[in-house]
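Here we start with a single chain on its own, the form predicted on its own, put down as structure tokens.
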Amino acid sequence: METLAIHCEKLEGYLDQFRERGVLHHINGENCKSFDNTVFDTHSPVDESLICKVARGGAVDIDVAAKAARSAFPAWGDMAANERKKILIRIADGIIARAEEIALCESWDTGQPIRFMAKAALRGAENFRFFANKAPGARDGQTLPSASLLNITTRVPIGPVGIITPWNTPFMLSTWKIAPALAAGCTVVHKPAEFSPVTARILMDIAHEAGLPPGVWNLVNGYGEEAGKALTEHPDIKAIAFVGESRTGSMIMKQGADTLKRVHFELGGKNPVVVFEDANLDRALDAAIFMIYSLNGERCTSASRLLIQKSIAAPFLEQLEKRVKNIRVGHPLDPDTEIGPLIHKVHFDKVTSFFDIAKSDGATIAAGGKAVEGNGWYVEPTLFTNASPDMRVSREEIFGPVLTTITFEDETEALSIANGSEYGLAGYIWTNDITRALRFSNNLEAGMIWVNSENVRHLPSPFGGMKASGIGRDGGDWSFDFYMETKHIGIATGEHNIPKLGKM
């Protein structure tokens, strides 16, 4: 088994390339600095040490990248789908070959424990392989015959698209967006989050080495208010796929309004896990803990509200508190670590502010509620009990290793609490009553619902939220619905009657 020391030694070798050249843009097949040569620093949340310099893109860099994507679109969109498939398969193979490098660099860049990042790299390869295999059928449509016409549908790629990805599990989420866009025949301008730029650069290198034609996939680093804004407003970009905060999604929609951009948003969540008294309580406990404390709680589908039936609340919460206090916080490259540091001081300040908010609201801090002393942006895994649905800790997305628990009497009250949120991304239901599971899931306002399970992703199934949690769906053909236009073609099957206007 590889130890913390071995991981740190390997990481040093992988980071040398970035220390020497920094993280550059990749536009029209070439690595390049920003137009005005500006850069920004990226630091590790583990100890705030400098990782490297990053090119700071702006409107000029986005313009060059968008025009490159526009020029490359006709050839890429018209390329035989099997040829696109081969390139995407080579990207998947390249990810597998560099999976260790990706995992270690992402762990250091984001603070995510290595135990989860190794799987994130492999999931990224799976995303590319899945959509590569779907590429040959992406344009397939339907045959809809009528009395006088053979009606058929087909799909064509929408054109150059902008993809803006977040800092939590950035590698996997980048592949989740970019793979279907390329498979559909779109060209891409990718703007990764400024807090976590390293693995986006590795992914770009893999794609370039796989033989992706120049201009098909362009990478521009920078800040949201500079490069991101320029991308969302650029007239050559036909659609924006964004993963991040709901407030930012609203801003992007406004910025893209003048050019009538199609948008796909995967936004915030305050997801409930509802545990009824007839559930398998041991499994429900395991799942509830995993779905909030894994990945540092920095995940949109985290189960950050635990709704527990009063009849079983006391023993369940007692076990929960013990487990939370045993969660291992430590260096993210240590294989034993379960929670690493939060991504950045800005986010650390936000998460820790909720500790005082919980106290002022009247909730009980049953576990955690403090920062961890020392270097890095570490917080203790935290549990709030005795909370009510109207408290800020019950309503606002904290996006950290913080769980709020609320008790309920019956199914009606549980549904009211679960739906009493501006968000509607995911929900988790634990019960052995199948009729209640069906009834409750039918009425729960969430785009994704798991019954007697944690979040287990199935790539052909739709992923996305309702209300303030997003617009659109990822996964399978749902991804192609966003990146492609559906066309109808009607072919007359005979000489039907055509009204003869103006004929004497």
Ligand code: NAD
Given for the second form:
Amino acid sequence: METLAIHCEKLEGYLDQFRERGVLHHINGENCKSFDNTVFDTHSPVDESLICKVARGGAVDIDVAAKAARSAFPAWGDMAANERKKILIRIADGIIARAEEIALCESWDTGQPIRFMAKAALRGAENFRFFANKAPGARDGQTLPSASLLNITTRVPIGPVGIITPWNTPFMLSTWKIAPALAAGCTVVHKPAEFSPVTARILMDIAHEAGLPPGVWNLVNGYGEEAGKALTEHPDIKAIAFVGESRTGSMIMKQGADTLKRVHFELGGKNPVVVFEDANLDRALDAAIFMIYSLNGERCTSASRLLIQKSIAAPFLEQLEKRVKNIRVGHPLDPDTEIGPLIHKVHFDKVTSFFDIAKSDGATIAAGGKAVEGNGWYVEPTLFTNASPDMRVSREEIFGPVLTTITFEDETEALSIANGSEYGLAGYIWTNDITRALRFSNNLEAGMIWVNSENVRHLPSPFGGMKASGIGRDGGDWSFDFYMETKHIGIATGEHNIPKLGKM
Ligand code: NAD
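What's the form predicted together with this ligand like, now that we've got the form predicted on its own?
So here's everything in the complex, that chain up top.
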């Protein structure tokens, strides 16, 4: 039986490698420091202790990495897909072999509870295995015959791509972007979030040991405005896959404009969970709680707005309040912990600022609304009731364990509140009326909708958002559409009439 003490002891062993060498870049098959030797510190949100030094990459390091990715591209793109598949499967196996190390380090680096990070590590392996198996079909196309031509389509990898990831579930998200890029035949420069660099480094080691050729996958650590910006501006990088805040996405689009970057954005959300009076209310309650208080609420698909029908609001909210007050906040390596500390002070300040905003806007703080006393960036799971749709707590992404509840009279009002957001990532609908579920889903402005369910990912289905929540879709074949160019080839099937200009 794993306990907090056992986890802490194991973690110490795993962190030794980083204490000795720090988190280095990996460029062209070699671990390396930044060219100017600069570093930054990474701390644990649990107690602010130093984890290790991290190489601080800048434009020069990005340039070397992008050129390595460019040189490695022809051979990797042309490698028999079955060979690429074998390497990606070995990476998946390597992740499984080090899943415990990944989960413990990720919890310590991000503050995410181990109960969720253990699953996230396994999901990382699943991402690699899924896209490995799709690699042999990546170039497949369609046959679209016309009267005079055999029209066929095929796909080719776009080239070296930049992948920029956030800190909320950094390991899983890195695999989610990198695995399809490699399966498609692209080479990669990855810039992980500066607040959580540790597991991206473990992933890189696994990939190297799996036999990935030098230059195919390069890792450059550093700050967004330095390494990240340089990556988005580099002329050898053909596309940027980015996961992070909406305003950063907008900056990246501007930065990439001169080099006409293709972009894929997975951005913020303020996702509604809409509970109608005819729903299975026990299941709706479980799902609503899970979708905001799991992963510290630092989850793009979190259901941060609960829209509840007035006729059932009072008993539902009473149950909700009791449950929220029972959620266990604690050390993220404790298997019993349900909420750990937020990632860092800047984010903690942002989340806690909404407690005063809620009060001054006139919402009721039914649970939480305070930081937890002591070390670390802990906040109490928080519930706002009596909120109206125009309040800031109903509109802005808080990205913490904070739920805003709004009541509605009927379906029309629910839809108008749900769609009255700049975001459009996910939506959750609870009703036993199938016609209403379909009607509401059709009209809800969200890229992903679950009916009578929490977010259950199915890797072949599309993932992504509308409005300020993103551009493009990941998952299944959609990932290949981004990392590849689709070509049309038309072959004459006979001697059709060609217009004869200039002929006398
Ligand atoms: P962020 O935008 O601050 O940072 C994300 C990454 O972008 C980091 O690696 C950062 O260094 C880099 N970056 C920052 N400025 C840059 C610039 N000018 N040029 C290039 N790169 C730059 O986001 P965050 O705070 O790390 O993550 C939280 C956000 O991510 C939330 O808004 C959340 O909703 C979103 N998110 C979305 C999804 C999704 O799938 N839609 C998934 C997870 C997280």
